[in-house]
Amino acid sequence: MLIIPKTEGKARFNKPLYGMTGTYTLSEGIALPYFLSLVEINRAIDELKIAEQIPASLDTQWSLKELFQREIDDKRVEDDIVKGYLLDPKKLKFFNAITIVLMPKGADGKIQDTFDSSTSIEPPPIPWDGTDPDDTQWNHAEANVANFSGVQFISIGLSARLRWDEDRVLAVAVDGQHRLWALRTFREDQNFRGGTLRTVEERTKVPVLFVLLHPSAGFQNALGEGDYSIRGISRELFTDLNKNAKTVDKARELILDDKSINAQCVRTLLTERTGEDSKERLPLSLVRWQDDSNRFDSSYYLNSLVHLDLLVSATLDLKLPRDPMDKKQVNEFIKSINSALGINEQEVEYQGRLLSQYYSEDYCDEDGEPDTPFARLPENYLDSAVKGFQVNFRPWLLKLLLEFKPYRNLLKYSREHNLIEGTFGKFQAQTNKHRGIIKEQEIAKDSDWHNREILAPQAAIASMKDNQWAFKAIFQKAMVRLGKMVDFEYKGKDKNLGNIDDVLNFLDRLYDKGVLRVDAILTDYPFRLWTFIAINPGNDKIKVAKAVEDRIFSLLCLWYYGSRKIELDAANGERILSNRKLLNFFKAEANKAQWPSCTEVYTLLYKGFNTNAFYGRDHDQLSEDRKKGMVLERFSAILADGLPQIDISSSNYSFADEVDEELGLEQES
């Protein structure tokens, strides 16, 4: 064995860490023993090192995997972990335990496969300074102390203390190295804050779990497979520690995510906790936030988390860009957050700088091409794209998802019957564990309580929506398209199209009338009056297509516009048209400039009658004119069930039977 001298290589062991020790035995043969300790945070960033502070070594060999999982990210430790969370004094800093492998280090500096037992080092002292009288302590008869290749760990029952030698050991993190480089860089970068901590953050303590593989220490390995050198237990921790960090699904990215547009757009239309009423939000009680389903068409939800996200994307229509490094794409990706979400035709900004002006700046170099990717929204730039989203999309969207009659109705019961904030909504608020314990110990006292306070309420909730269309999601979606398209696109200014308070009452009138049940019939016809446009001829099942979703927005547009224009025409005093002749008014080129992309929705209308199903058995013995006759007769009567009744007998309008060629329409067959 060899013996070093005191006087060459003088061992250089960091002061002592305390804490808690114990071991993983939870596989068969194998005991993986730990220490944890609190470590001020100016020692966890000078000991505490990650992967790319080892020396490199072209005799290191990475897996795929591995070599992405080592790589720091630093543009994520910059932007997002110091400038966008250590850096706003508005967050709460708090950051989970570190994981560190104590990992030996040769002459060389490079990483060895195992501690060397061949050399011996003078261990070093306890107390390791004769003027620390807690540290004394530590020199007792029961504690086990532990002195391997620069390591000295010692423990008394579960108490703890753990020293190394920095110029053999090296303190790698196998979890948490972004957080630890962050730290670092919070603390030294020019750029953040000039190498120096304040005061009060010096007395923060960081979590670190130190894993020990020294049998000395505790380690054991009965199994003798695989790879277990130090390096090679040390990638399995890595990679099963990031592998096994399980993503969180969408509906509690939605609750949880500060960073993501969409997520705080949504956040917008939702009151902040259960339990809680509010006239302008959606009352969280009543959405569906438990799992990523995106219906709300059963029980007692009146929306859901994943389709308000549904919603917002589609009305934000942002174009992401499919390569961050195209700049004709990130321009047009730019333009779209702008155009959506920008205040009077103003871009969004930061601090007065514009986005353009950000992305050019810092994302293209000296010639204007891109140096670094653009694929997100950046977390600079957040807040003025909330207050956009607020001003140009949240008011009508709201009085859309609240002040819709079905939808009203839903609100008004839940509000007599306090299911918001009462024994309802705080029962629904538990896990499903809780409902479970909550609900033995209320029927123990009050067999009937279950049945009383939960099971009625939600029975009578899903019965107000049965057969409406108002909570089918493919729907809601066509009919917020059509708000967007009056509130948004035309901002509720353009004489025709009205605004979003018309169509309100447009679509009330639709509900009280009967037409949105999704088995309304049209009388005299053959087909359900939604056969061919959103549900199956065969089975009259709902298909759920995006096909499905344009015919019902197209649908919502035509009967929109008829009503709108019946209505015009009777406050002017001008002739009302026939129901033939409004389809072809709205089928002509020439009034798309008053009627937006008319033409488009009834072509697309046309062509979902057009079918061999819509014709029957004989479709093959029909000529195009008769085939063309039945859609137009059956287009008709569906057009005329969603338009108003307009009382001609005590006033001075009359039905246009007048000649086409005056409106410059075609002739009808």
Contents of the next structure:
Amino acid sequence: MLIIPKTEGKARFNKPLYGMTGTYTLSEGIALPYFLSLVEINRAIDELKIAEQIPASLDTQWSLKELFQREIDDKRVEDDIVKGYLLDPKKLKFFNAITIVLMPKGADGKIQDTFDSSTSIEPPPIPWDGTDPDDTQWNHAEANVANFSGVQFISIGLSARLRWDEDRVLAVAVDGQHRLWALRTFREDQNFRGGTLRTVEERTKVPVLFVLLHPSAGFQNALGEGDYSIRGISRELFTDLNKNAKTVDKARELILDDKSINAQCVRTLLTERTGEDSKERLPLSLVRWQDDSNRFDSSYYLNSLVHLDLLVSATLDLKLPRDPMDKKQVNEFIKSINSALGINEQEVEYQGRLLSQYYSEDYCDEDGEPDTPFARLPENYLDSAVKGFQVNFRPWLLKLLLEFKPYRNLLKYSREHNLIEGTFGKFQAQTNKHRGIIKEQEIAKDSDWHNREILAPQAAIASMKDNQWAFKAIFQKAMVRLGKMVDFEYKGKDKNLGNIDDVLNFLDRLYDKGVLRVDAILTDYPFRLWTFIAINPGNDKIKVAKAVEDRIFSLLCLWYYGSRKIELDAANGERILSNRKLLNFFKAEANKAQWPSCTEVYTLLYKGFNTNAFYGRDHDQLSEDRKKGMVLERFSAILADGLPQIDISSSNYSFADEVDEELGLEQES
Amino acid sequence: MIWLQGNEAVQQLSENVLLYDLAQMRGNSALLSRIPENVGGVYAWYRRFELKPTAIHDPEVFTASILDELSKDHCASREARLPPSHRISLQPETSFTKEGDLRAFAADPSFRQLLFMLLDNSLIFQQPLYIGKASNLHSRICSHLREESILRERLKAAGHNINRCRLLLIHTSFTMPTFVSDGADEEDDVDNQASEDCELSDLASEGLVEDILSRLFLPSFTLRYG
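Got the form predicted alone; any chance of the form predicted together with the partner chain too?
After this comes the whole thing, all chains and molecules, with the earlier chain placed first.
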């Protein structure tokens, strides 16, 4: 997108800017003067530049990529900042200062290394315009006037005034270039405003901090090392500012953000404060909230805040519009909100007005075409959506996250040792620094305090997690997918799939049996049980990838379907299928009607085994039939490990013959 | 509650006949994950009556719910040329003159119970909303469920939600996936609603079956009966 700035009819020197001046003297031998001004929005757009506005021919010679390291991300500017923020009528708009370096430009348009003092330029008059009595005050005996290479900088004490010649100086953003470009796009792009700001918008003033790199403005650099050309300093400032301007980390955002549907839903799963226990929520004291990590497989954590956010996000599966002005995408988004968060399949609403109605009435014009971007769930509708989450998801989700046996054991131990409400929980809620101080204080009174109160329980919980899939984020996500299918998609009422209690009993049985250990072995087979599904055959390490999560989910599905089928068949006095026949049963397309996606689940797992690593060194000499036989043999043994033991003597069922016949309407793949 | 046809998300009525209750599933993928791929067959959409849960105890709510159902369009509107110089347009309209009787009988719990039971089991009395035949049922149902699909919109205009209907599938054949594309299904879908002559082709027999079924059973939201 090319935006031509409006430069017609401008004087060489721009109009004066007024503000305050100061100097950074935090490094010995270096004084870095700056000037802070409030710049009217139109002037900021017209007079301040981003790196990419420096003539393109400079690119190769001056390595702008190296200098500024970051290119403008047009998509971020248009979608996130302009459509998602500036054009959103309901948002408060605010951002902090943009940092600008004044850079000398040669007659050929190229950026110079230093302000050239060899050519003398007539300093502009003070006042800048004879009709401006206020500006006359700067023509004062106590004023420090610096005129250098097209820049005029005057200071009287803290007050200061700045002008520059736009032919000789470029005012380039080293921090805030995306915001600056977004303001320009907001005003100039024909798709949005097409050249004008509204009168009320024109009143906006943007804080701008100018860095002045000339001795006469107070710049000093006594260090001889490094690249202290204007470009070199700009590069350093740009890198430092962008590197240090860290966004709020995800965990804090989840705790603090009241406008995000995900954050609000996650918070309904947790106690409101540390040191608080509840039977119906995850105790925040046992949740990893202190950092951005999603892992909870070590130390004392029952879960992590970032992982809970990922779980909620995957479970809600909201289809955020890529383009908030695209009606079809927005309608899809609204549909996904209603489908996930509508109670009793009614739409999310606010004061009787449905979300879809609100969109068509407030975000679209009379012809039904969108005139305002719709990028997120409007705040008014958050309450209704969160209530929907509490009805549709929270009960079964909490059941899985609190009542699955390994989690139940962890909670039981924590309660028995008063870890949530007692000293342990209170200690873990401190900042790192405070933990250090408390530890020293307590050890001074009782040398064993830290070991006894903190380290011992921490180690005890860590040992409960040792090598258990239950505490691996990737497994929990797959487990929750199974719960969602049973209790959300089929409302816990499908007679084959049962409800969340059936899922929980099934998982507990697997856990008791040791099947959910990462290092579980498959008796009489060379590789461990989870190899080719979720762990690497070479080093037994867990592979973290979407494909692995899909395979874990598929295996859980197959085990669950198999267990349910055996139990239902036994209860109905029907014959029980052998493991191989069960595999064939779930492979059959026709059986999908009763067992959702069973064919896909089978195929995905089959593909996991169908690798050279599985077939071994002689893989190229094996026939396809032999390979198929090897896969089915292992596949069937794995399936058997997750199935319930049926007591033959107590019922009147019988096993089906071991003949490997096809069941149902099946197609060979 | 007496169930004449059962009340589950999916019922296998016979080896190749399945009845899906979409109201017992959430999301299109919940249904699609239960429809075999590459299976051809005949399908029919049926209306599902959902009276407000409080209606069983409250005569007022009961009456309002029944009147609400009665007022919904029972078929699609139709328009045709009447050569040489006219065009005719037909709009569905239901008149119900027994509102007074309904209000009086609604006071009787056993009457409410009876009507509830009959409407819950209404599949056996009903004219289908739509009948189709497809060489790939999965792909065809997927296109029906798509946002803004022709059938979804037509039903919506009449006050019916396709995601709350019942769907009957009768499998007739397995086909190789390469023989059928989504595009062909879409085209098929449109064909069924346009008045174009079909040439004899692989799809011609499907069109004919569809036409015969439409003629015989007059599905109320099919525009062309063949």
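All values reported here derive from a predicted model rather than from experimental measurement. Definition used throughout: the rigid core is the maximal C-alpha set that superposes within 1.5 Å between two forms. Positions refer to the first chain, counted from 1.
Undergrad: With the core lined up, does the C-alpha of residue 384 move 2 Å or more between these two forms?
TA: No; that C-alpha moves by less than 2 Å between these two forms.
Undergrad: Is residue 142 one of the residues whose C-alpha moves 2 Å or more between these two forms after the core fit?
TA: Yes: residue 142 shifts by at least 2 Å between these two forms.
Undergrad: Is there a C-alpha shift of 2 Å or more at residue 604 between these two forms once the rigid core is superposed?
TA: No, shifts by less than 2 Å.
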